[in-house]
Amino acid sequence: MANPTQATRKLPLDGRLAGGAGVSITPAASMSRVSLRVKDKDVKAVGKALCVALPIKPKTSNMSGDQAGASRSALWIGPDEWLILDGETADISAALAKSKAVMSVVDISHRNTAILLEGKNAVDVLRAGCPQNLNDDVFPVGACSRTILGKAEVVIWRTGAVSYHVECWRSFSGYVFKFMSQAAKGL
């Protein structure tokens, strides 16, 4: 009898590393992702079910626990839309099932991937192809925004003073990684 094996997801950027003067570019670890749509009246209940408050201010995020050990994050993407990230590859849908709120939940874990950008010149790499104002006073730590980088739609989330989490579709990840790598070489 054959031994059954479990399929594992291969990350599109496995093994890639890049950087330049004062910046490193690395693929993020596998994680669960959900696109969540909720009406205003249900935001608190859904946040409670997720164990992370859904931010209601544009371009902001919330994390469960402390920044270093947080496993679940909620990023405000639009007036009734959030991107939920869980570093533990957890079933976010199961947590949302605890809420009786009306919502739209789409698991996008297979569609998206992320690239981590860190270092004193990380913001300059993003500025090479992003029209978003990334100045500290406009885009502080915790800020997030759906925007473009080069020709690809991305979500940029500032996770630290000199660190960014860039979400993109798997099909665009090679392009986004190469774009950032080329920008880093020019520093």
The other form holds:
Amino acid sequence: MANPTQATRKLPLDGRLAGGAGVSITPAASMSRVSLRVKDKDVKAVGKALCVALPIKPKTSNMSGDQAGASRSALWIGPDEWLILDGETADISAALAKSKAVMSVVDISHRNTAILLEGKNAVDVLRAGCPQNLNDDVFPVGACSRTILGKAEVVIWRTGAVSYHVECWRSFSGYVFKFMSQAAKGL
Amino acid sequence: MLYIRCPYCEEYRPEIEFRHAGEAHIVRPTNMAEISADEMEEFLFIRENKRGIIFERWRHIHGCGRFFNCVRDAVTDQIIMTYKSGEPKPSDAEIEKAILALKEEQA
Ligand SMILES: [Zn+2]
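Starting from the form predicted on its own above, please write out the structure of the form predicted in complex with the partner chain.
And the full complex, kicking off with our chain again.
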């Protein structure tokens, strides 16, 4: 029998690789994630505790550093809802606990997993199944939104001119990965 | 496909991100324990289902997650306006104005 104390966590998409002309599709490394709900009046204080301001403009994000994935990020999901992302060892809940505000903090580090798209045709992989307008004028670098890809709900975050971070639930991450792989073949 | 403006996301999004959530502006009785069965039926099940301008709730379920209200023409399916939940029901004049603006946009 396996010894649970020696068990190592495996990501749902471990070892997968895909891509096509002008795009690579890779599973992101393990991360810490929090689904955060805060009332209007506490947004500023909670941002302070978090060391990254909570964005209040729809479809925008803020980062504590300048590198996506390596610094703490706050993504606007809804008028009182944010997705907080940080490196695997970061303790987001501990930072939030410094604030006295009443809020909802749900650790979703391993409910979600992420897929990274990189390359000049990355946006076309998303366009194959996302009904949202992803053009530069309405979806610039830093933009993020919860939407649909194929039949799955995802959060798309544009981390660079030609790079996207796509969050989805781990139970259907296989579907999302395959969907993207298929789309990349058609490029 | 409908193209729906989410008042919280402040932009038009495709219908597939939304879910219809029934008639809007149905007031929940505050005296639940006292009302008759007929009144309860009225509150739970009886809807206007009108031909013409209707008020309905939608939820941006695969977006910001919020419920909001919408004015739609049940004959043409055209959405006339959307507004945040909790905001008052638009007046006939306001709806008339929104219809005119839509017509101008299409002309
Ligand atoms: Zn919305």
